[in-house]
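One chain comes next, on its own, written out as structure tokens in the form predicted alone.
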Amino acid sequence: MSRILEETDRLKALGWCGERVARDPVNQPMINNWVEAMGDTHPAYREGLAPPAMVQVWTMRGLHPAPQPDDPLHAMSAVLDEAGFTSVVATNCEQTYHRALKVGELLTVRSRLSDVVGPKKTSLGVGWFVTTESTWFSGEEPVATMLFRILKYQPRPQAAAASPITPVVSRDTAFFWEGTAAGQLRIQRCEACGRLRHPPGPMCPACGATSMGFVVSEGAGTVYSYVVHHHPPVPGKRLPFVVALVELPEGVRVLGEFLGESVEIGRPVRCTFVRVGGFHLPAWEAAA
């Protein structure tokens, strides 16, 4: 705690940090996809002046941003880091405004850290709250500030005896489940026009009709697209997993977790079924 609060002082000591330059000046095309995204139909963003809450889209330092050495807010979160709150969450932001940006202004945005404060017990877990503030330059003109903060907080360890999840049963999903407790993977058909559908629904979304059956696929795929899943924790998963989306030949895709020690897109898998809890799930593992 007392490395804690030594940093904290010396950074705060330090004040503001070097400014950072924007990639690019206020521009129309960023515009244009901030007005259209936010659905702002203000006339004046289509004649040269920016939204005021755009501020820090023109600083953003981008996917691969270059190191700041002196950034108030990375240097603290490297010392809370250091002493185990290794999650982070935002908690707020406060944002001024004291003008609008016209097209062709280059902005440069300068922060120091503002305060430091815990221990706290949360929901999350025990933290610091971190605040700092920004402050954003056109020339020499401040055009707006913001306090921002954020909580690092030491994430609660996982009970060790955590309870698997497992599906939810509604009328809807009912007959699948009772598939797959048979060995079956059964895919939802309307009973009007005869078109399949997964994951199941009340009501056929090609002609309306809510009468469903169902036919038994012959469970044999492609893989169509995969996530390998490291975080957060799953109750009752070893991580990393992969999670496999499947295409079958009936028409529709199935998702599943990859039971094999590799998966590529467009490999031949065939389905099975792990039991969890009171339940069979499918899953997928490379066909022979």
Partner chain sequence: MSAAIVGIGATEFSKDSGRSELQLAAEAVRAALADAGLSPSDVDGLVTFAMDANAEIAVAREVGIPSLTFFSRIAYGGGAACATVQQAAMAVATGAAEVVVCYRALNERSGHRFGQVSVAAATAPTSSGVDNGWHYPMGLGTPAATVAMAARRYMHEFGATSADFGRVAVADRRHAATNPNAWFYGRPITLDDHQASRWIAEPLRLLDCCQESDGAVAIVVTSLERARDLAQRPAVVRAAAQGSGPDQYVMTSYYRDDLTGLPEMGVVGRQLWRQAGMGPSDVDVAVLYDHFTPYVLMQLEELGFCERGAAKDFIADGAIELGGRLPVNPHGGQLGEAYIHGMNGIAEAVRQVRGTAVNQVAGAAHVLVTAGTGVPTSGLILAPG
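Could you give the coordinates for the form predicted in complex with the partner chain, as opposed to the form predicted alone above?
We keep it simple here and write out only the one chain, dropping partners and molecules.
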């Protein structure tokens, strides 16, 4: 820890350093590549004006970066690595653009270490927030600045989070998931005999018809049964969590995660939807 603080003081005292000159001046071909990839149709970018958010691109270190020992972020990271804070995640990036840049300007960037704060407990693990500042110059004129903050942390030993599971959708069930995406809890209804059914299927078990419609449920029901899941881990869920089987006044049951505090059989609940992997899954919250 004292080593971290010593290095922080040393690097802060150095002030602005790590000067780097852009490989190319601001130029139209690189702007064209950028706007094409971003899908940005701003007309001025086709006529010699550089997109402001592109400022950092001009001074990127490229495919074969040369070592830059006086780069303050690089030096600080090395010390934190040694201390066991080996993982990194960027947390903040604040760019300020003093003026628009035009084709032909050659940029230079300089950086300094502005702050190192820690050790802090975070959701990822214990770590240090490292903040650097960069300033871009066109000639001697400062044209943009950036504050960049990373968290260097000690990863907590835990199983890699698996992807959440999403439903398999068939022709028979697509209407249900289209409904949840639109904020509707759709219950399949036989067009011939009117029978309601969940989970849905292609043929009415009561009358044999294959013409299916749906009604939109009010989304209010009561807990018919529930499980408090403690073990093992479930992809995309934080343990423990509650899954409830809910009976609707429409006469069907629908299963979903219960998002409220206390659960019991008979408890009135309301349907809500949670987004998982591009799907909107039905879930339940306590009714007021």
